[in-house]
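Here you get one chain, nothing else, as structure tokens; it is the form predicted alone.
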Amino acid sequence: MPVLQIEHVKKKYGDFTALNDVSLTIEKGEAVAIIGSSGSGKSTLLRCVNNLEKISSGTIKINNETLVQTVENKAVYPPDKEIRRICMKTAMVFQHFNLFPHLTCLENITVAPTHILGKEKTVAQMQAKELLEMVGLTHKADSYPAQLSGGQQQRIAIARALAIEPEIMLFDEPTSALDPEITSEVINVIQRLAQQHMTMLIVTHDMRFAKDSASRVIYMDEGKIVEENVPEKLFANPESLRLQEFLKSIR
């Protein structure tokens, strides 16, 4: 089965249509970038998968078990527990780390394995560490936030995302936050991770990134998916007027 199904997924705010009728299906292993212009509805699809939004109408089920669907025209969530063991099966990284202050980077990517999933403390420890390894930053294990640079939060986000072994990791934006020196450093985590067939959904405004690491892009334009190909193909030969003029601009 599809790791993530969205079907005619709608949301709205009051008049304002943020995603129109959006359908879509992430296989196993593969890695979708997102792109499209401010306001495109790129954000809102991600946070309405990972149920930081509620949709107004449509489907979402992550690993065949159903977030949300429409019964009577009406969007219907299982009760919040539920919800939040669905949601477990996901985990996000923001354009800003939104990492805990108070933390090091050791303790940053465990508390949710031991307070959410119950691990025991050594063993999520150890883990850590290894992931830690995996993102080039075990000399920052009692680092705390503050005392890293911006590229180096990013790499941190991304091991305590992982923490919790998701089905599918989401990025939103997660290099638009950092200077252009420092950009590769994530990129290159993000790269080996698509490499290792992690499953990924990432809205990203950096085409080449979007070139050299999905195995499928999608151009969103007013909360609808206008087109979508393999990178190759999407970037050398736009087939809608849009995205051909998106690409333009952005040029």
Second form
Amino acid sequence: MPVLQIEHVKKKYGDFTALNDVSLTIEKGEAVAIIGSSGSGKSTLLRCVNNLEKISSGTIKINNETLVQTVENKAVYPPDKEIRRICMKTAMVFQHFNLFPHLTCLENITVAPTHILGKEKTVAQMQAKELLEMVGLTHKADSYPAQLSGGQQQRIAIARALAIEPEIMLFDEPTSALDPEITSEVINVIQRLAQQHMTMLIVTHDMRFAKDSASRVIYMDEGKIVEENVPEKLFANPESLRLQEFLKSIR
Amino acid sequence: MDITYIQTLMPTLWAGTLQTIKLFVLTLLFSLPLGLPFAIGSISRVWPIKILSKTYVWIFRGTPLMLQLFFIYFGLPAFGIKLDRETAAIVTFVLNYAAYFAEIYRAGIQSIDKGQHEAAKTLGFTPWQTMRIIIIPQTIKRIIPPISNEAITLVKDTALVTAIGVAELLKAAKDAVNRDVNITAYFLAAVIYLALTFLLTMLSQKLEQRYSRHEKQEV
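Next up, the form predicted together with the partner chain. The previous block was the form predicted alone.
Next comes the full complex, this chain leading.
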């Protein structure tokens, strides 16, 4: 069953075309990595999926519900309330974590379940503690984000995203703001999610991470999907010239 | 300066001080919350609300407080609204300070990183919930210094109401000086104003410490 269906999506900023006819389907349990140079549109695609950006035309379905469709060449969105409901099936992990600095780590994780999902505080806290254990930060429950290292903050951010029980997790360069020696603690958490068959869409610059964590890798350039394949094949035998050059340039 | 003369002055000065403090407290009590809708209004995407809020702020920050005081006390009766001295003073100060606080709130709200709005949005928060639960609590720490600055200005601005004859501290001092041809009362009034602003400075430092708890690094 597809969790995410993206069909012929275009996104324009004035004259600039950020996404040019992108189609992509993600099945339940898949971990898909998107690679490509800066400005290739990979982050924009992710941001369109959870409505941080509006598309110009095309269709996006999340969990078989239509977030946006195109009528007479114009993208049509449902009312805001409906958008929020549909997008709650996705959760995002940001490059710069974006934790709420005035809340403790535990509160960062419980704030959406209590205020948005209407869960009892005690229930939300119990689930948050399980999530903290999963990311290995039980002892940081009552610390504030400023008291944590970057890697720890990103693990809290992952726990916060998981707390709304999404069908698909979106990662926007989750390791790019981290020192190289601590990226592994974040990657380990994401790989554990992959083993538990969490559906994931991961935008990354880290090719080893893409190779080791993803079941499928997509290469984007100039707003288009140029090539996609299982990681072993995509990295070993890139078909398109552009991907060959990209892989050469980052080595 | 002789002590017995000071003792005879103190009851009237003390009564004036109470009137000053009353004006100060009532102004803050009403203008602090009143600033918020104007702050949110001036960043609203609904343009009539935005224009209304910005115009309000422009008028009250752009004209002298003394003029506003005269307008409300002497001018409004022409439109059938007659306020007594004290009410006119409080209304003027509340309207005026709300405009300054609105600007402080607006700047505070807009200083919060865009990532905070985005994170809240992806977790399912409505814009209003984001404002209430995520953004405004974070602005409190940042707006305490400019707010205490305004509060200290307010202590001194209360002296303006002498102009419409409200019996606050400066008026009490002035009356004593005119009566006795002795400037001791001015000196005492200055000491009292300084004591009040000193207390406010201490209070604002305490508040700042309290609201920056979450920024402390691991010890």
